[in-house]
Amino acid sequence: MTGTLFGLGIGPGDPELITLKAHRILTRVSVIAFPAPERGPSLARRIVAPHLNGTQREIAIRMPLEAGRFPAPEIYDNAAREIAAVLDAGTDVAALCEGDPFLYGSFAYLFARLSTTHRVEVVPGVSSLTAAAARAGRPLALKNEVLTVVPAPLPDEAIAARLQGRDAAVILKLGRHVGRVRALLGQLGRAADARYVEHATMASEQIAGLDEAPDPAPYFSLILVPARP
């Protein structure tokens, strides 16, 4: 029998926001895998650190995290081969993913490589969208409102097209795009009530008006754009 690969959504940063199911699997498996920068500690591992028993084998998937170099196909190819060898030996593996695995989650790249040849179970997690809304005290959508999720690296005209109308939006992956997104929201008349949220639920969390957002912003930051009255 081959092992099962579990894609664990571990939430936005607060270790207490890991689901009971993810916690049960995390504390049972003997091998965990997680994304990590080329040098230094992994955020995903730091989130689950309070729940680890200290005996598990760890597979750090080290990769460049700059926007222009991510995702790196060869790195996920190599990681998939290493994980596949563990699964083929009959051992389960828990692959950690910040937020939710299938909402811009890094686990999706492992899923694409391994789901056709091995048993894979995806465990959803609390997303950064819902965590940021909760921390900012801003409901994402009500009644029949449409919530639009927009990656900031899109061109201005593409972002503007998706923000037309009165409904709410969340703009992700801000990084070096804060300045132009802020200017665009101002041109569209959507800046005044927007809120900037950085590292939601973490110790370094920051919530501010859009005019106070740093430029550039951290990767784990977003803008909540409420529906117009």
The other form holds:
Number of protein chains: 2
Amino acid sequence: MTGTLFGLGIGPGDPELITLKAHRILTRVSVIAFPAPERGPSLARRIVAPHLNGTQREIAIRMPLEAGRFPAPEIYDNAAREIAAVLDAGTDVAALCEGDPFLYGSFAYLFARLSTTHRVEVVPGVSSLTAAAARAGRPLALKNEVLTVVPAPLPDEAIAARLQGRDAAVILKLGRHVGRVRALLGQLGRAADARYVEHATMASEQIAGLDEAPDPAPYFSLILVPARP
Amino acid sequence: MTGTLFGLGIGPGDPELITLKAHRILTRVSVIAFPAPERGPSLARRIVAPHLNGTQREIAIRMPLEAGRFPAPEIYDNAAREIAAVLDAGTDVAALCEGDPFLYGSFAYLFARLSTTHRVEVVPGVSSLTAAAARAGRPLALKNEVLTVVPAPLPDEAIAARLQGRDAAVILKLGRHVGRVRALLGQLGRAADARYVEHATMASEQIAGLDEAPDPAPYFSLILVPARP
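Got the form predicted alone; could you also share the form predicted together with a further copy of the same chain?
Okay, now the whole complex, with that chain kicking things off.
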């Protein structure tokens, strides 16, 4: 019997915003895997640290974690190989995913490599989008409003095209793009009601108007743009 | 000391997909409030039923719960008044919200009425969007893809405008609009890769290609449209 790979959504940062299901799986598996920067500690591991018992084998998947840079396919190839060996030995693995595994998460690349050959179960999690909205006291979308999620590294024209109408929007992955996006929102007349949210639900959380957003902003930051009335 | 109103995201349907935080609050408050149809049982209450101890006072907020119909403001006015009286007596209230409170949830209307006069805390939850993606094995968005969330009751032109490009999309609140939306996706060349998901993570879950989607579909159903390569 081969093991199961769980793609565990661990939520936006507050360790209490993990689901009962992810918590149950996390505390029962004997191997966890998680994305980690090329050097230094993993944010995903830090989020679940209060729930770990210290006996689990840990597979850190080292990769570049900056806005606009994507890890080389070989990084996922190697991680998938290492995880497959554990599964083939009959052991379950929980891959930790900040927020939700299938919303801009790197788990999709492990899923693509392993789901045809192994049992893989995806456990959805609370995303940073709804966590930011909750913390800022700003509903994301109501009634029949359209909500568009736009990565900030896209070109100006691509961002503007999604913000020209009345749709609500969340602009993600700000990083060094925060000044550009702020200027663009100003030109489109959508800056006044927008809110900047960084590290929603973490101890380092910041919520501010666009004027006070740091430049550059961290990778885990976003701008909430309400629908135009 | 007045009480706190908690807007509790209770997740998409599986009772185990509630967060540890929502579970803690749910099991400690003495009053819960939840949306319920004009007649019959509440889905939100059913989702959390395994976690209730049977001693809590329950406030059912009766309202029309069909795609395209929105409750009259008086329904929220009355519910807010009833909840405010409990809070003013120093008792906390947990308002149950399917999925996430601020993503197309009716909690936004209680929040608008009570957050300026009372302590209100919003606890984000797992949304049906990411739950459907997890269950269908379909990532919602990768890298710098744009993701657009479109309510099906919108006119054809409004839906088509968001689906003409390459963006990934989720089409929500299908109800009696499923045939219309299916035809539209066909015309736009986006039907083949789309997946229909109903009641994600519930016992009644259905996942199918667009051809097999029921017509009409339930309110809690959606179509996942992947980004065009």
